[in-house]
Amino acid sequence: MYRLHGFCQSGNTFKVAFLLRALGQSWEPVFVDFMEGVTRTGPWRAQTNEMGEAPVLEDGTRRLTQSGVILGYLAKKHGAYDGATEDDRLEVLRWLFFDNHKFTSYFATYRFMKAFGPAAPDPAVMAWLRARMDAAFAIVDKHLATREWMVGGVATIADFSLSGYLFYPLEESGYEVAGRYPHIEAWLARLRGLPGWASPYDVLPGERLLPKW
């Protein structure tokens, strides 16, 4: 069975969780107290992820990093999401790359920021992140416009890494998908559709928090 080291706030253990059930997997969630700083301390980091991030996935003695490498090996080894061709392959780790560098990495800081972060956000840097949000989105949005999926006539990886943070509430990240982006909107519910899929409060361990800011 995979055990999956994470936490109901993160978007990156969720897109691993969201793939372990499409994929009819059993696994168990290991808690990972993020929030009072847990992936900050030098035993964990010795001990599960000397990067001092969630998600970890450990199946038997093997155990990965990285979001985007565990959703590449939970695909290939069970067959299924990734790609239908080797250029379909190519295409989704083009995305995998562009979702970590820019479309995930700005939504999840400015969500944090303003619902999770220490300290009110400063509002010059919740602008500059939200123009840059701005963009990644509209370039996906865009490429969705002429396709149901993200690469191929089917599901992939790509969609499960981009579409991670997308599901948490509205509130949390204070950014508007639904009427502004009609292209991911629409994704969005071919995603609920598929096998396995529930809210990530439904499916991660650890407690619902109020947005702070």
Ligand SMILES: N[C@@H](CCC(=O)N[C@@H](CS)C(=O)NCC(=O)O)C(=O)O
Contents of the next structure:
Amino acid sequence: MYRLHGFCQSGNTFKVAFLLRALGQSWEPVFVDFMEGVTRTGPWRAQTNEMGEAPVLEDGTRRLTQSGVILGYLAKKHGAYDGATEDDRLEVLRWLFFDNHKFTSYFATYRFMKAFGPAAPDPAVMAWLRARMDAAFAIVDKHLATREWMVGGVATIADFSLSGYLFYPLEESGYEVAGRYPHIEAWLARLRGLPGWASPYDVLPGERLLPKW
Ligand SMILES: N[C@@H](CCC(=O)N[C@@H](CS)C(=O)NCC(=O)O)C(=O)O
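Please supply the coordinates for the form predicted in complex with the ligand, as a counterpart to the form predicted on its own shown previously.
Below is the entire complex, every chain and molecule, led by the chain shown above.
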């Protein structure tokens, strides 16, 4: 059985949990007490992930980190959601990099600062992040205007990766997708229809927290 280290506020963990569920694989959650700073401790980094990040997937003695690596590993191993052709697989990789660099990264940072950060966020920092998010969301929305899924004609791990943070309650980020990005909105509805989809707070360990700021 897979063991997935993560916590319920982590969309990066949710990306993996959603894929495991879509693949029909059994997995055990391992709670990472991120909010109490465990990922910053020496022992956690030494034993679990030197990068100090969730998620971490254990498959027997194999331990993997970086959600993109984990998604790619699972999709290849189980022969699903990895892209139908070599060109599609390269395209999937291209969107995974874009997601990790510009889409998830800005959105997740913005949401964290707004909902869970230790102090009220600096408006100038939030405005800068928001402009970067607007640009990245516009690119994905335009891409989805002419297709149902990010790559090819079926769902792939590119879809799981890019959508991971967009299933959290609006009040956490305050970033409205509905109405502003109609193609992303329709795509999220398609993703909710995939086998195994469930709300992150229903499948990941930890306590749901009210947004702070
Ligand atoms: N690119 C990484 C990002 C992982 C990541 O940033 N995880 C967050 C939790 S969702 C984390 O552990 N952050 C710790 C930190 O930035 O110090 C991935 O996709 O796995």
